[in-house]
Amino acid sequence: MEAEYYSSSELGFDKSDISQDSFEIIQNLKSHGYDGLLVGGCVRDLTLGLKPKDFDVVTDALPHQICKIFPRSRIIGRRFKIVHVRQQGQRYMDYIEVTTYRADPESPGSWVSKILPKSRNKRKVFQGENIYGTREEDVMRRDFTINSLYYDPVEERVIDYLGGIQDIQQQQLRMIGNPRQRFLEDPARIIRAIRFKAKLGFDFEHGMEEEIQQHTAWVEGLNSSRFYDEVVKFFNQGAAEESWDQIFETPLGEMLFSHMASDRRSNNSDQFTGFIRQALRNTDRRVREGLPVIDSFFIAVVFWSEYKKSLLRYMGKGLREHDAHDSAVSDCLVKRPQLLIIPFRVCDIVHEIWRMQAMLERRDKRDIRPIMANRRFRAAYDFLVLRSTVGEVDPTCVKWWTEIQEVDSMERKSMITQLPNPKPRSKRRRRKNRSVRQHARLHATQPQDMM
């Protein structure tokens, strides 16, 4: 396989644009006689003039050999082993992924295909194995040509086997191999294709869009946690609003957010649609400014209208606000039939964001300090501000919460004191169970002096 080489300077970047940690890892691998390159999305983004989020290293060293070179590392994964290398002085969560070149056991040229009989299921035989290979074999396992680029920061050159640089220049999203076959092998590629189109503004190669429209249902076979991780990436890459539109250009939109699909079909630009769009724009702005975004906030936004309807329904049945809230959260995030299964850690945060909305609006002086001490307060406050932009919340309420975060402790105490005195809270009457009530009635009818 012939490769084309480009100097990074002619593509508009150099090694100063990559993380120092990844550069040191590559240098260390090379000093021990191994290959070491950056690969995938980080090289693509550098070529496009974007700032990569992650820097992934690939090498011909095996996982146990990598761990010998880097004592502060650990092997993760079972089917596909990856080494997380942590540099000296960094926190545990700050690591670089280092992966060994792999071969596809089912590709015609693979050494695995030569030793296994054709009638055997190679995927099943090697389900728990890691099939390592050469760089030329590794590149054929990647999804899109724009993600198949390798960068050597020591030599300062990009290695292109499949025309990825040309596709970037032509703004084309091209699959490595037949799109239908590659989507069938890994349906997550359907989600990635839609995401890259939204993020980069590239056009699909001829025939890819038709394959996505016809076979989006294949994503239902993905592992639920992996599916969730792929979907939330739509909304943390700086193109959340465009991603929202692209999702609904395919069957994926209705599969994920069926409660929104009818509104979009009827071009209904109601208050809730504006609420979602404002949240997406705010998310994109935060990403551009380098501020953190959390997936739980987006989940809270998208299912807010469903939550409100469910909350009103339960309160109409006579449930107390607290119990109605718990039931509504369960209906919206846990019990509803859904393709997008939301992790419990996310449900817990959304539960708190929604629960605190009524408390923030009431401004009961007894609750102010506990609310502000709550670790979800800032997210709940941001949600309150977002609701005010579409007229759901009185602007004076938002202004008050904004000011109380900015003043000193004495002024804060004064602001709380000036709030109107709250209504007395009704004491909860302990409800006796049936046997207790029956026992009480029986005791009342018996003579008191039995002796």
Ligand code: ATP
Second form
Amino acid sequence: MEAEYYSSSELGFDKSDISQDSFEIIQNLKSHGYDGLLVGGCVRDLTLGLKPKDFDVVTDALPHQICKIFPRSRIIGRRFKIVHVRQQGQRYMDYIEVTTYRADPESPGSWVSKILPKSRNKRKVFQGENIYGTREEDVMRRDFTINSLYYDPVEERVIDYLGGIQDIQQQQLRMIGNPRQRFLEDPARIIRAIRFKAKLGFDFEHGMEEEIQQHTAWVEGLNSSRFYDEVVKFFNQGAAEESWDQIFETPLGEMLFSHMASDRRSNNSDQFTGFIRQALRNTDRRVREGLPVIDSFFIAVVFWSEYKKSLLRYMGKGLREHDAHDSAVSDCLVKRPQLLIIPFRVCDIVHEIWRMQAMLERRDKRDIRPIMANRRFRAAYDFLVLRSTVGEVDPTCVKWWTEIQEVDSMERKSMITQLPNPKPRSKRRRRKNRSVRQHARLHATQPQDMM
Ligand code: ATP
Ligand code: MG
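Having seen the form predicted on its own, can you show the form predicted in complex with the ligand?
Below: every chain and molecule of the assembly, starting with the one above.
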């Protein structure tokens, strides 16, 4: 297989643009006689003049050989083994992913096709195992040509087997192989195609749009955690607002956020041009400024209108605020049938952000310190600010919460003292806060009672 070689300087970057850790790992692999290259999104982003999120390394060394070279490494994954390599002084969470070249088990030249008789079901036999291959096989199993570039930082050259550089220059998203077949093989590529179009502003290759429109439903077959991970990437990569529009250009929008279909069709300005759009813009700004963004905040935004409706319904049926809140959270995030299964860790944070809204608005002087000590306070405050931009919250309340975070402890004390005296609390024993998981478990056998 012929490749084109480009010096990285002619593409506008050099090895100083990559992380020192990934460079050292590649040098080390090479000094042991192995290949070591950067691949995928980081090479694409460097070529585009963007700052890569992470640096993925590929090699021809097998996982156990990688571990031998790097004592601070760990093999993860069962189906596909990936090695997390930590350099000296790196923290537990900071690692570089090093992967052995892999082949598609169906490709004629792959190791599997050579050792297995044709009649056997290769996918089944090799489930749970790894199918290693050559670099030429590795490139063919990647998704888009723009994600198929390799970069050798020692030689300072980019290796392009499939015309990825030309596609970047022409701003075209081109599938490696036949789009329909590759979408069928792995429907996550449908979500990825929409995401890259939004993030990079590229055009789909001829015919890809129609394939997406016709076959979006294939994503229903995806494993729920993989599906969630691909979906949240829409919103934490700096193109959240554009992604939102692109998603609704395809059936994926209504599949993901069916509760919004009618709002969107009637162009409900509160939901679309207001609250959600403002949140997406803020998220994009935070990413540009290098500030962290959490997927829970996005989930809290998108399901807020549904939560409010549900909360009112439960309170109308006579439930106390606390219980109504628990039931509304459970209905919106856990119980209702939905394509997007939200992990419990996220549900718990969303539950806290929503629960604190009423407390922030009430400003009961007994609650101020516990609220500020809550680790979700900052996210809940940001959510309150967001709500105030669409007139849902009294601006003086937001101003008060902004100020109390800025003043010294004396001033803070006096701000709290100046709040009106609250009504005495009822004698009924206060129920402990339950996590969303506990609540869901508790109500698992009950029918959708109040609805
Ligand atoms: P991002 O900058 O958003 O992380 P990325 O291209 O790096 O984009 P990753 O999910 O980090 O995306 O994947 C790394 C690389 O692995 C991709 O560039 C691509 O080569 C390959 N890849 C990832 N997912 C798939 C898939 N579903 N099918 C084929 N190749 C994939
Ligand atoms: Mg990546």
